[in-house]
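A single chain, nothing else alongside it, follows as structure tokens in the form predicted alone.
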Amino acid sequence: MPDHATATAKVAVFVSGTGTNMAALLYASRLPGSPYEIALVAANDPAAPALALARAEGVPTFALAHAGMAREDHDAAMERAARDAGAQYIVLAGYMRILTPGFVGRWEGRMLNIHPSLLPAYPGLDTHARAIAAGDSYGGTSVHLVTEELDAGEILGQIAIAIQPGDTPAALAARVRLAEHQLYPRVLADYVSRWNDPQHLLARVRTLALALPQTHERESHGAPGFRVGTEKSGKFFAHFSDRHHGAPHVSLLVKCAGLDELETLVEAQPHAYHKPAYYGASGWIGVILNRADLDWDDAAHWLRRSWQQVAPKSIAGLLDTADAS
């Protein structure tokens, strides 16, 4: 059984040219403690220098020229290569192709790109010339999630680069590239490590819990908890536990059907569930959150189940109403 607490994320890097950002990502991945590894370097140009560098470093490669192919067919081949390599994330590093919406949608939240501007300023091409022409004091670089809209996904990190008097686009680009090589590995490492970040996990739980009808947050035993009903008479349906009561896990505590279900799940899937101290005897189960294979749809399902168990009958039907809206 894999060790889900120490899993290393597998990343496919898509390139079209020399691959300097790919190289920065690759060499950073070989530092002690890196949370990711490069599982594949793939290119739409079989002659891309990045491929030769990857091969020299022992990284699997894939190349397929896009000329003469339908965009959907080329995307499908690139995606298949990434999946065959076991990639959990795709990172675009100078990949000069606009991806089809279907491809982007299937990798939503798992595909990153780097762009040479301080987004949302100057999406697209000629970013340095546009920044200089506008009289900006700073250019820069941004790492963002890939969405259907060009360079419009959530910004994960940025570095600002001063524009100097008399700067040319080429001179500014050279300094921005140095910053890119620092930014991309750091942002990627942070992003693939979110599954082990209690603050990120709490934010996800909070969003799911408070989306349920008539819920509010209240601290319980020094930890965040979520209740259904009024502020005065509401009942807890979930607790967030960051290694409380000596547990080694960050977990979501929710009501289950009883001790039989709890013990069955813990025995069958000890990497996913545990019996929480204090709460376990009362029919609460711990859904372990800090694991790389967590399914957030499953966490949402547990929150809904627990909400339904404790919600007053007068508002229990609101969940069905919310689903239908």
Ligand code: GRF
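Positions refer to the first chain, counted from 1. Only the largest set of C-alpha atoms that superpose within 1.5 Å between the two forms is called the rigid core. Quick caveat: nothing in here was measured; it's all calculated off a predicted structure. What changes on going to the form predicted in complex with the named molecule:
For the motion between the two forms, which is treated as two rigid parts shifting against each other, Ala152 and Pro248 do not share a part. Treated as two rigid parts, the chain shows its smaller part rotated by 11° relative to the larger one between the two forms, based on C-alpha superpositions.
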Second form
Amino acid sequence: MPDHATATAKVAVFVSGTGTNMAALLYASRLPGSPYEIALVAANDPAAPALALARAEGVPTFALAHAGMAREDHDAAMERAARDAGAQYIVLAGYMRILTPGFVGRWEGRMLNIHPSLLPAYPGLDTHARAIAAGDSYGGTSVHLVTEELDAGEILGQIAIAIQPGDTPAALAARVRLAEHQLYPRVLADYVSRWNDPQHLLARVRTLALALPQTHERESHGAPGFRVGTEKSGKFFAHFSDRHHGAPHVSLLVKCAGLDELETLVEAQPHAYHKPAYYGASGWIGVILNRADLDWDDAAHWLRRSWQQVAPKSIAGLLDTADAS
Ligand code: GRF
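Now that you have shown the form predicted alone, what about the form predicted in complex with the named molecule?
Complete assembly follows, chain above in first position.
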């Protein structure tokens, strides 16, 4: 197995205050088998109690007060610290700063946040007071991917917390914190493990394959497959292979130009391609999906190529049409 297949994911946690979520993430990371480790705790307030806690626990820290700095410059310094620490993910835990779009864009899919409400309800501040004032039965907490729009990225996990009669925002906030300390470590662990989770990989392949024109899913030898054409006479353009015949890979089998291309690619990039049992002989290449550095645009490209190679002439033009729209 390549190194990245066994190494733990390195995470930088950004904080502004107490850092109880950071502490929950850190202590969970010290349980056996944690798929992530905290490589850095960084704050925009050098006096943040979270920093003292991290230091005491032997975690590298970085602090830079934002006062008087342009937002871009402050973001850039925080980002540099994360990169210098080798971070593959940035996790916001009570980081009270709006981030610049450039920074968010560079970490797309690799930056998480925790927010104290059941998103999409109550983005922004004062969530507990707002939920109580509205007479809601439940408050809650959500972990989500960070996108440019505030508190609006894909929701990765949530816990609902019952609002009790006579609840105050502070009392509710304290219970929400307890829930957050359960939620965040679990969601982060699952998220950094996704690249090696066959269910997740299949779901992504399915979305890409079925987005191509006139496609449907059909099982083949007990494994998911994708065909182009009619239900009756369609042809396979992709197969999903989960550690088939003892192979270490979860892979996407697609048609390539032939054995020459297959062998050249497998030799040059053995971390990315393999020759699948049986299928290899007839020009199907295995695009390895369970690697931390997989580029999904590549997988999408292979699916299109394979679709084009297999699609009947009568519909082959549809892909260009779909492209143009
Ligand atoms: C949490 O309630 C979190 O949802 C919000 O900020 C708070 C941070 O608390 N984004 P702590 O510093 O982790 O204790």
